[in-house]
Structure formats: structure tokens, C-alpha cells
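Given as C-alpha cells, the chain that follows is alone and in the form predicted alone.
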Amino acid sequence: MIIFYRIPGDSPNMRKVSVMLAETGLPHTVQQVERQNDGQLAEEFHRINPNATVPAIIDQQTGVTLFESGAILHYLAEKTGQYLPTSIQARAEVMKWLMFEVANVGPTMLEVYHYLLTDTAELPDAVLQRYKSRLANLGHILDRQLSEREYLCGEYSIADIALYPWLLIWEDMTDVNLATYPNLHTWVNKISERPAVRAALKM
């Protein structure tokens, strides 16, 4: 049994794990992590993730404890043999685009979120524009990648699962209509129609 640790509400990083668990059909339970009075996650949770962030999982079958969404997706793909190719070339391609999301898309989106919604200090327009321009460039990179393939690496994989939840809030974060990137727009719609994805987003 997989124990999936999360907090009430939703976020792209928690959605990644929800989608992967739904796609693989792995038996799991959801454990809500409580916040303390200062807003920090409960102290006992720090033993599971010293960084005190969600998502995190414990695989009771193997004894593995994991945090960081990219690591969780990779582990679950290895465990089930799903959504990660076996050939070294195809596998490397998936890992490349998974790392692209982890190192570029996610962090940039989080910076935009911080400055748009949580930072009340005066912020020079140039700072926010820098991050929005970076997101626009990332969108063009992804659109080109999808110009000749159905999914990021040809076949549906953990790279798609990692990236997809960020695109659900893309327009809110960037003020750019997703239709500006026609291939990316088609990709989002295609993934949104997957039964497991639809089920996961209702969690």
C-alpha cells in the first residue's frame, strides 16, 4: 500500500502524484498532513520529509519513503513498469523532459505565483515581466517539441504527467491564452480527456 501525504486543497505538485496513482492503479491511501498554528506542517511529518513540503509517499511494501514530485513519479514508474520506457534511448528522452519540468517550468511558475499572489511588497514591473517572459519562452519550447509528436516523448510518460498540472494554471499565471501555443493546447486537451486524469483531478 502507498501512503500519499498531502495537504487540503490542491497544487500542481500534488496533482502529479494523484494522476500517477490513478494512471497506475496502485493501491493507496491519502494522509492529510496537518498545519500547526504557525502555518508549518506538523513536526512529525519532518521525519518523512525534512524539507516539510508535500507531496510525499511511503511505500509500505518496500519501506521506501520519498519526497519531491519528480522522484516520486520516477519511483512509481520503476515500481510498476509503466510510463517509463525500457530502452536506454527512450528512457533518457523521458528523463530529460522530466528534468526540464522540475528544473525550469515548476520553479518559474512558483516564482510568478509568489509575486502575483503572495508578495505584498512593491515589486518593479521588470521583475515580474522577467519571469513571465521566461514562461513564454518555455511555452514556445514545449510547443515546438509537440509539433511532430502526440506526447512530449512520443508515448505518454511521466514527463507528460509532471508537466500537465502546471499547464492547467498557465493562463492564470502568464496572462497568455494557451491557444497561442496550438500544439501545447492540443496536448493539454488530450491529456484532460484521459479517464485516470479526470478521476485524479476530482480527488
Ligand SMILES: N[C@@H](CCC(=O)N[C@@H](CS)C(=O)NCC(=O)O)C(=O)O
Given for the second form:
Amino acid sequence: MIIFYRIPGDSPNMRKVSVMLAETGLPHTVQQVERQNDGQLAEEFHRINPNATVPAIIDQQTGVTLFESGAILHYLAEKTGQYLPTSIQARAEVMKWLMFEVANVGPTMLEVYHYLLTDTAELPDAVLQRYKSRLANLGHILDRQLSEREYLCGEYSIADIALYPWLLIWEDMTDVNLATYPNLHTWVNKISERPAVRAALKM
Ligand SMILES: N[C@@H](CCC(=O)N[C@@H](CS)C(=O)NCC(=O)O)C(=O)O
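Instead of the form predicted alone shown above, give the structure for the form predicted in complex with the ligand, please.
Up next: the whole complex, starting with the chain shown before.
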């Protein structure tokens, strides 16, 4: 049994794990992490993730404890043999685009989210503009990658599962219509039709 640690509400990083669990059909239970009075995630959760973020998982079958959504997706793909190809070349390609998401899309989105919803009053325009232009550039890179492939690396993989939840909030975060990126837009619509995705995200 997998224990999936999360907080109330939804976020792209938690959605990645919800989708992966639904796609693989792995048995799991959800454990809500409490907050302390200072707003931090509960002290005892720091033993599971010293960085105090969700998602995190414990796999009771193997004893593996994991945080960082990319590491969790990779582990669940290894465990089930799903959504990660077997040839060394194809695996490397999937890991490259998975890392591209966790190193670029996620962190930039989280900065925009922070500045947009938290500190706008004190924010120099240039800061938000910098992050928005980084996101616009990432959108073009992804759109180009999808211009010759149905999914990021050909077959549907954990690289797609990692990226997809960010696209659900892309327009709100960037004020840019997804139709600006036609290939990315088609890809989003295709993934939105997957039964496991719909079930996981209650769409
Ligand atoms: N790089 C991490 C980011 C995780 C992250 O920032 N999680 C947020 C929720 S989406 C969080 O736990 N924030 C701490 C909090 O809400 O106290 C990952 O990919 O898992």
C-alpha cells in the first residue's frame, strides 16, 4: 500500500501524483498533513520530508519514503513498469523532459503564483514581467517539442503526467490564451480526455 501525503485543496504538484496513482491503479491511501499554529506543516511530517512540502509518499511494501513530485513519478513508474520506456535512449528522453518540467516549469509557475497572489502591492512590475516572459518562452519550447510528436517523448509518459497539471492553470497565471500554443493546446485537450485523469482530478 502507498501512503500519499497531501494537504487540503489542489495543486499541480499533488495532482501529478493523483494522476499517476489513477493511471497505474496502485492501491493507496491518502494522509492529510496537518498544519501547526505557525502555518508550517506538522513537525512530525518533517521526518518524511525535511523540506516540509507535499506531495510525499511512503511505499509500505518496499519501505521507500519519497518527496519531490518528479522523484515520486519516477519511482512509481519503476515500480509498475508503466509510463517509462525500457530502452536506454527512450528512458533518457523521458527523464530529460521530466527534469525540464521540475527544474523550469514548476518553479517559475510557483514564483508567479507567489507574486501574483501574495505580494503584488510591493512588487516592481519588472519582476512579474520577467517570470511571465520566462513562462511564455517555456510555452514556445513545449509547443515546438509537441509539433512532431503526440506526447512529449512520443508515447504518453511521466514527462506528460508531470507537465499536464501546470497547463490547467496556465491561462490564469500568465494571462496568455493557450491557443497561442496550438500543439500544446491539442496535447492538453487529449490528456484531459483520459479516463484516469478525469477520475483523479474529478473533471
Ligand atoms: N519541488 C516540489 C514542490 C512541492 C511544493 O512546493 N509543494 C507545495 C504545495 S504544491 C507545499 O507543500 N507548500 C508548503 C506549504 O503549503 O506549507 C515538488 O515538486 O514536489
